[in-house]
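The chain below stands alone, shown as structure tokens; this is the form predicted on its own.
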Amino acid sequence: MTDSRATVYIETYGCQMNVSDTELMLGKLAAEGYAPVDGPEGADVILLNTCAIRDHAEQRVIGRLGELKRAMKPGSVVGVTGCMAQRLGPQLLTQASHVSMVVGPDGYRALPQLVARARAGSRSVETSFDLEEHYEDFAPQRLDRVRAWIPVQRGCDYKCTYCIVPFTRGPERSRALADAVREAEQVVADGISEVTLLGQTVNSYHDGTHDFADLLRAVGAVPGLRRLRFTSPHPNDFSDRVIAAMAEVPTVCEHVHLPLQSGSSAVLKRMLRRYTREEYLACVARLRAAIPGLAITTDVIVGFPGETEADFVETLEVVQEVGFDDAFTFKFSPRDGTPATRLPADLTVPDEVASERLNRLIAVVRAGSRQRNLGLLGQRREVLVEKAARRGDLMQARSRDFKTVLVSGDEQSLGRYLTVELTGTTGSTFTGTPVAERQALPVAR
């Protein structure tokens, strides 16, 4: 057991996958007498636990890291994890010489052993794939006392020509569905009440036995639980018993997130997204028959290696068709080591062209985004209040449909079940006058 007064400090970039880490490391060193802290002034222990899917993310992790070396006090050690110190490993050791420690996404059961020797003096990289692993007997330490994030799935099977989580995440492995409710039951009985499935393609779970459908209808059925979200499916894996399982189970909620990418057929296929514009637009329309009233938010890349202005305009022709609720838009962001970095160099798209398109794609997407949400006005939705809004007298609360709403209250409405009547729209977010409450789960502390 280490000093009961060290303190560990973890900063995390990148998606839900690795809040999800964070609170798997953090859990890990609590075990071994660390105590959390809010930010890096005095801890012993630093951690940036990292993305590697953009260029830009990776750069404000180096310029992050800058900032430590000089906000460090004397025996601090600092750490890199997450995908951006796999992809990197014994680089970030040469890079930053004030790291200690570089550790990939399967490295987490070394964790206390590695922070014991950098305290020591040494450096460690441990950047190793381990296919069993899921981190079964971790306590996670929950960052979120309203939601909880539970990964059913790690690594990527699917390697699209852009993307760098196969490389940074290993093959695709699925948990066992009997662990999955199990921290799903945990979950309820520490006091939340809205579960999230993290997988990199996580309707093509598939533990051996149970598929996603399986895994939908058990976690959905555990007492207690009030909401059931997922994230992020991949479009050839709607089979039509998930999708039959999405419509049949209460809790599943009714928003999907279903990354696009492009509108252009020619390039999906660079892309190796294995699936068409009318494949993608028959799986919109199977979802929208089965689910009244799903919600559909999507991640959209401009600029990838070969689009024309043609391609382009037929991704702004999906993005109307669909009448996405909201949309992540990126210029293409070459990765070292991935398929896309060798397509022939005639066919890069000037970053001043795929900027210009990713603004044109912004004003689309807010513009349809505005028009519907203006039409919700005067509906009611069932919200779950999460946090304090950047307004100190409003709370940030969320509906079934994945709509942001602003609402009046205060801490001690965290975790409770509002009704409201939606009364303002920025065309983004909304207001909403409560009309009715129930109150949820007490809140875990």
Given for the second form:
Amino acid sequence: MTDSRATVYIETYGCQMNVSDTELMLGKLAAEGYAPVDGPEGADVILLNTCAIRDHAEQRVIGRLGELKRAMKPGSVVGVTGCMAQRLGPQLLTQASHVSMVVGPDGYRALPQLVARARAGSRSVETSFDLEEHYEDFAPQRLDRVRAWIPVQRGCDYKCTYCIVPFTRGPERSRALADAVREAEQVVADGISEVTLLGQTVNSYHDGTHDFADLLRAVGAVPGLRRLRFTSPHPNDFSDRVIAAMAEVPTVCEHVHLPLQSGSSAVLKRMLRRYTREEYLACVARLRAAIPGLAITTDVIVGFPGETEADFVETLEVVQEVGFDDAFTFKFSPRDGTPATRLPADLTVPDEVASERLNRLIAVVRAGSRQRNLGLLGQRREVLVEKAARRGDLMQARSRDFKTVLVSGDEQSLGRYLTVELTGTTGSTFTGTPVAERQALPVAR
Ligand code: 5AD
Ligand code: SF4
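Next up, can you give the form predicted in complex with ligand 5AD of this protein, since the form predicted on its own came first?
After this comes the whole thing, all chains and molecules, with the earlier chain placed first.
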């Protein structure tokens, strides 16, 4: 029998929070009878779940909208959701005549009605913030069979001067601890043993009664859960309680993504990051003292207004001093409406200078991680097989300390834990040879 249900395709851009929102939207629409499909061709409903963090992210979506205009089948509807939808609102309807829905991150509850309206021929915009919204009653349709993302906090109150997120995702709010625990239990019941807790500054989590330390302890203790991760924390929210929970809860993995942004206190001040170079380094030292073998990754922005060569050299120094396992590096991208766009024009760093700094930074990051990784050869790691590797007949697995390890295997190995010896490295990823195998713990179904 052919499935006569209307079909939906969602394409996701940006961060893990957006991936998680896509899962919520797919779940919501599935509950209304929509069947998810893997591509836009032939889909009745096409949604682009977008990111607004840098201009480049938005340009990709604009390009994709142009392609879809040519490729969409007659009668299908296109919607833009997520951060770019929130930022541009009705402007998107004017700019793209084939877009009939613009829905911000707090508007997904109304999605079925908005889709129905669009299919009936009218166009709508939903960009109000809802401080109570956690989509608690949505059953997410998970896209990954091995790892689960659990949003525990939405929005952001930090207001770093470069950042559009407080404008696109609204004020910070935390979900009740009991609800997060219930979702983790469900995830384990569904056969998934690794959970990543999501929030814009996830360690500032507070549900009115419980802080992030309580959350780590509660979720970390869910029977059958093997690995607990979280992203992204803010350096200022690593209280002693949170660090103690990380150190003491066995499921919490030995990896933290700790955004640096700049190694210059003067630049950090203009970014309103609320810490100095020294305070960042002190945070790293406290984490390392408490958690042996902790891997640290980071985000760095170059070319922020007023960044001098000396400021940039300070960033390189911090990168070397910390010895990051990896770093995401970005050229500053001015976002309309953010405080950084109001800094004096003479502070602007020319694009050639920013590009040149970005290249130097990438070289330093790569050299550092290569050196660290070479030093790990011969060591053993427990890895979780996550997916097929991009090349060859290998599978991609990950260690608790967030190293990518290629191992031999097939579909059957997905979700399995293996103990491997790290036998080779490209400088960034590893190859591993199994030394003993442990099956995933049996879980209730
Ligand atoms: N320009 C460049 N990079 C940015 N990020 C956030 N806003 C901007 C911007 N306007 C980077 C930060 C953040 C990561 C998710 O994106 O490094 O941690
Ligand atoms: Fe995620 Fe920020 Fe991009 Fe929104 S703007 S999708 S919160 S990275």
